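Just the one chain here, the form predicted alone, laid out as C-alpha cells.
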Amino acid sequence: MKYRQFGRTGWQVSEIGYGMWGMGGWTESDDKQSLNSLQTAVDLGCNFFDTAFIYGNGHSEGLLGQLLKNNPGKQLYTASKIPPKNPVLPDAKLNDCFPEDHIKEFIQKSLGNLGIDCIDLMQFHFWQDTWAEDDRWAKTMEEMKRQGFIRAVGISINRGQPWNGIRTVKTGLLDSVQVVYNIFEQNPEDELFPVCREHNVAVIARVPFDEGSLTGTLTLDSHWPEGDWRNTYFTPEKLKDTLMRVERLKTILPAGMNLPDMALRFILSNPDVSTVIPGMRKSHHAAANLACSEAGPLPPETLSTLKNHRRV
C-alpha cells in the first residue's frame, strides 16, 4: 500500500480507504462478512475508514468502532460526517440545516457510535457554498477541536455539484472535500481540485465504481429491492446509456487488467486526490481494490484516451 499526504493535516494515509456506506444496512449486507473485509483492509495496509451517521443511523459507524477495538495501537484515521437536520435545499440557510447545537449532538453521537474520544475528520454532509461567509459552522467546529473531540474539518459535496464547495475551499477553514470522482465524472478536475490544490486541501474521491456500472457487473436486466438508492440512480434510460459507455470503455482495456483496476488506477493516477474510497463489503473485493495500490498509475496512453470517456 502507497500512502499520501492528507492536505495540511500532515497525517500519511492509505492512498485506498474504505467508504462505509453499503454497511450501513443495504441489501445483502451482513455485519460479521462487513468485519472480515473491514479486518483484511486493514492487514493489507488500509487507515482510512469513511462513514457517516446516516449510513444506517449510527451502524456503519458502530462496525468502525469494532474494528478499532480490534486493532488496538495501530494508526486508523476515522472520518465521519454530521447529517443535516434538514434537507439542503438551494435556498436553505446554514442555521436551517446546522445549527450549533445539532452540530455539536451529532459529534457526540459519533464518538459514542464509534467508542472512542476524538474523530480524526468530521465532514458536513451535504453543503451549500453560499454558507461560506457565515463562519458560525467554522467557530463551532473550531471549539470541538479545542475540546479534543475533532481533528479537522471536511465538507462532503453533493453529487454533479463539484463547484458547490470552492468558495468554501478559499476560505482557509477546510482540511479537505469529498467529491464524486471517476472515469465518467471528471468535472472535479476542472475547478475544483485546482483551488484545493492551492489551499492544500485534501481530496478524498468517492463513488470511484460509479454506483457498480464501473465493475462491469450490470446488465440492462439489473434491479435492486425496493427501497435501494440504485433503483433512483439508474433509471431505464441512463442504465441503458451506462452500459454502452462501459462496453467501450472495454474496448481500451490495457492487456491483463480488468475493468474495475482501470478505474480505481484511472483516480490514482491524479496527484491531486489523496484518497479513493470504494465501498467495499466482502473480503476479496478487498483485496483486490487495495492492490490496485501497488499497481500505480495507468500508462499515459490510457489516461489520456480516458479523458475521452468522461459523461460531466
Ligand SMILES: NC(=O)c1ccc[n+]([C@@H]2O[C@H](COP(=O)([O-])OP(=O)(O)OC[C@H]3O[C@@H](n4cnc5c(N)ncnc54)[C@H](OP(=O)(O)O)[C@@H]3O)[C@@H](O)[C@H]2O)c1
Second form
Amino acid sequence: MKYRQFGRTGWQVSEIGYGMWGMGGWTESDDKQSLNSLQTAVDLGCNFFDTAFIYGNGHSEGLLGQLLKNNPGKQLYTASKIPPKNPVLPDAKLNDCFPEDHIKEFIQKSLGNLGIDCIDLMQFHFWQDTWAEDDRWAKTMEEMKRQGFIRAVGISINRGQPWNGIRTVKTGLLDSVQVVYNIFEQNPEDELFPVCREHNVAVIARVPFDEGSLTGTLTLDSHWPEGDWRNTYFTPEKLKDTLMRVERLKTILPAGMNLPDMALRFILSNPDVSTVIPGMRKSHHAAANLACSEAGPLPPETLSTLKNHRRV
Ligand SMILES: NC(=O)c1ccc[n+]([C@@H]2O[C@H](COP(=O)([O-])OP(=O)(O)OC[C@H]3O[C@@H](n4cnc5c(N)ncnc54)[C@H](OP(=O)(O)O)[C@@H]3O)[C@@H](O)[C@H]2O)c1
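Given the form predicted alone, state the structure of the form predicted in complex with the named molecule.
After this comes the whole thing, all chains and molecules, with the earlier chain placed first.
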C-alpha cells in the first residue's frame, strides 16, 4: 500500500481508503461479512475509514468502533460526518442546517458510536458555498478542536456540484473536501482540484465505481430490494445510458486489466487525490481494490483515452 499526505494535517493516509456507507444502510449488508472485509483492509495497509452518523443512524460508526477495538495500537484514521438539521436546499441558511448546538450534539453522538475520545476528521455531510462567509461553523469546529473532540475539519460536497465548496476552500479554514470523482464524473478536475492544491486541502475521492456501474456487474435487469436507494439512482433511463457507456469502456481495457481496477487506477493517477474511498462489504472486493495501489497509475495513453469517457 502506498501512502499520501493528507493536505496540511501531515497525516500519511493509505491512497486507498474505505467507504462505509453500504454496510450501514444498504440492503443485504451483513455485519460479520463487513467486519471481515474491514479487517482484510487493515491487514493490507488501509488506514483511512470514512463513515457518517446517517449511515444506519450510527450503525456504520459502530462497526468502525469495533474495528478500532480489534486493532489496538494501530494508527487508523477515523472520518465521520455531521448530518444537517434541515435539508440543505440551495437557499438554505447555515443556522437552519448546522447551528452550533446541533454540531456539538452530533460530534458527541459520533464519539459515542465510535467509542473513542477524538475523531480525526469531522465533515459537514452536505454544504452550501454561500456559508463560506458565515464563520460560525468554523468557530464551533475550532472550539471542538481545542477541546480535543476532533482533529481536523472537512466538507462533503453535494453530488454533481464540485464547484459548491470552492469559496469555502479559499477561506483557509478547511482541512479536506470530499467529492464524487470517477471516470464518468471528472469535473472536479476543472476548478476544485487546482484550488485544493493551492490551499493544501486534502481531497477524498468518493463513489469511485459510480455506485456499482463501474464494476461492470450491472445489467438492464439490475434491481434492488424495495427501499434500497440504488433503485432511485439507477432509474431505467439512467441505467440504460450508463450500461452503454460501460460497454464502451470495456473495449478500451488494457490487456490483463478489469473494469474496477481501471476505475480505481484512473483516480489514483491523479496526484491531487489524497485518498479514494471505495465502498466494499466483501473481503475479496477489499483485497482486489487494495491491490490497485501497488499496480500504480494507468498508462498515459489509457488516461488520455479516458478523457473522452467523462459524462460531466
Ligand atoms: N454525501 C456523502 O458524503 C457521500 C455520498 C456517497 C458516498 N459517500 C462515501 O463514499 C463511499 C464510496 O461510495 P459508495 O460506497 O456509495 O459507492 P462505490 O464505491 O462507487 O461502489 C460501491 C459498490 O461497488 C461494489 N464493489 C466494490 N469493489 C468491487 C470490486 N472490486 N468488484 C466488484 N464490485 C465491487 C460494492 O460491493 P460490496 O459492497 O458488496 O462489496 C458496492 O456495491 C461511501 O461508502 C461513503 O463512505 C459519501
